[in-house]
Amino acid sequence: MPDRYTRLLPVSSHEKSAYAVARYAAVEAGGILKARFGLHNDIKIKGKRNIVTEADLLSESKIIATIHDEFPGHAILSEESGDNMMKSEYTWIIDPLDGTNNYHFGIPFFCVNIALARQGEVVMGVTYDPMRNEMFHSVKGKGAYLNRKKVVVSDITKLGEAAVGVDLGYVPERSEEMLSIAGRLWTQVHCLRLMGSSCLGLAYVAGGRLGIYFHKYLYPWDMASGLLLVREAGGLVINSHGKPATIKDNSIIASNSVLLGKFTRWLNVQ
């Protein structure tokens, strides 16, 4: 494997190889997105407020080709291409451009996300912001990192001192529900941010920038990398039932243990 795949943390040989491939693929795909940012990108409409751009597809093609070259027997689940239906112990979960609406309108807040799950459990994750050259990355049991620096979740324990990130989703009824929650929440917290990228929202919890990230309507590629990042940074991610969230859930709350408890208690009485 080329030297550009290296500069890795010590992990097992198989995961080290996959980790290297994921980091390399994320940087290459991020380069595509950055080069095309601000230019005309043809779009296709997937649903109301839900689009896919040329850049999405080019980024996805680069990632999938890189993975196929190194791990042809692995399954792949990607936002734009779906599931390749291959039977494998390992599944790569890809969002080639999270924050597509931000990207489309020239807002430089988007990222590439690549995760590897073994029998449904995420064991490696990468979230790469090419505009800031920030790579959040983790391997199960090895901690979470921003570039070369180890990160931990915020130690804030009071809702009134916390920055909280939320997103709405694409379905009008669900968006209205989230807006209603956000309207009640903003008086309870230090500040509220509508992110436009769930993957960066989770990465920012892992990095201690947000105290909480909350979303009720996600897909596996929206959170696979972030689930591991937050947990490896010492935080918790739960589902709507208060159980540890998995890639099969669509509602998540991510935070440190104390703040998470206070937020869920507030949420449950609303």
The other form holds:
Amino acid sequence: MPDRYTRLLPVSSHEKSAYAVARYAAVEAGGILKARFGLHNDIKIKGKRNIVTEADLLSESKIIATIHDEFPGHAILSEESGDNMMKSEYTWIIDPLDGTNNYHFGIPFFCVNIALARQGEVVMGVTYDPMRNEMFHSVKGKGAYLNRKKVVVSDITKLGEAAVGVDLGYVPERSEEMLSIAGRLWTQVHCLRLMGSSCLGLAYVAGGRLGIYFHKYLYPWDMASGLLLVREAGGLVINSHGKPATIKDNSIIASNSVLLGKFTRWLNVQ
Ligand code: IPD
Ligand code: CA
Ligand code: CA
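Instead of the form predicted on its own shown above, give the structure for the form predicted together with D-MYO-inositol-1-phosphate (IPD), please.
Below is the whole assembly, all chains and molecules, this chain first.
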């Protein structure tokens, strides 16, 4: 397995090799997505506005086969194929293509996400954008990186100066709530973006590009890598009760501590 980044970040040998495997699998899967981007991709409808493409499934098979070869005893939770039902303290959480609608419509803003949780806590995560060759990656306690560069969250502390990313998701009631909040929020912030990829939204908070990313209904694979990236970049991710978010939460806000405080106070008086 390529070992370009592990030299930078010493971790326990088991997690170190998991980290190398995750990055290798993300690059391989990203290559599959990139090669098929813009070509006809057969789609299946999962729900209203929610699709799965052939490329999703090819990316997922590649990632799962790679992980299974290296860690046959580990549990795997992946968006399209579900839970492999293994009992293990380690669970791999995979979104083989986040930003599927962007991908399907030829909008080059999507990524591959692979995270490893130990007893439910994310300890390693990668979010790879194959179109830009940007690999956001982190190991618990070791910081967050974009390719070889260490990243930190934005130091913007005023709502009016922040770029804010949101997404609507696939649950109509939550999407309506988000639209209603966004309708009032856009006058309060520097700019508002509908990202179309929650994983890149969170990675962009970690990378200091977005001041805030906010979503009302995510699944574990939409945020596992991002939860760790943002925290390792010095930011916070909270749930709808104001507590540190876990992969079991759906509604999350990610930001730096000052901006997060201002944003949640603004939300509460709405
Ligand atoms: C979706 C994207 C989207 C978000 C949805 C996610 P998918 O993931 O991240 O931006 O709003 O909630 O489910 O379907 O592209 O993997
Ligand atoms: Ca997703
Ligand atoms: Ca997906």
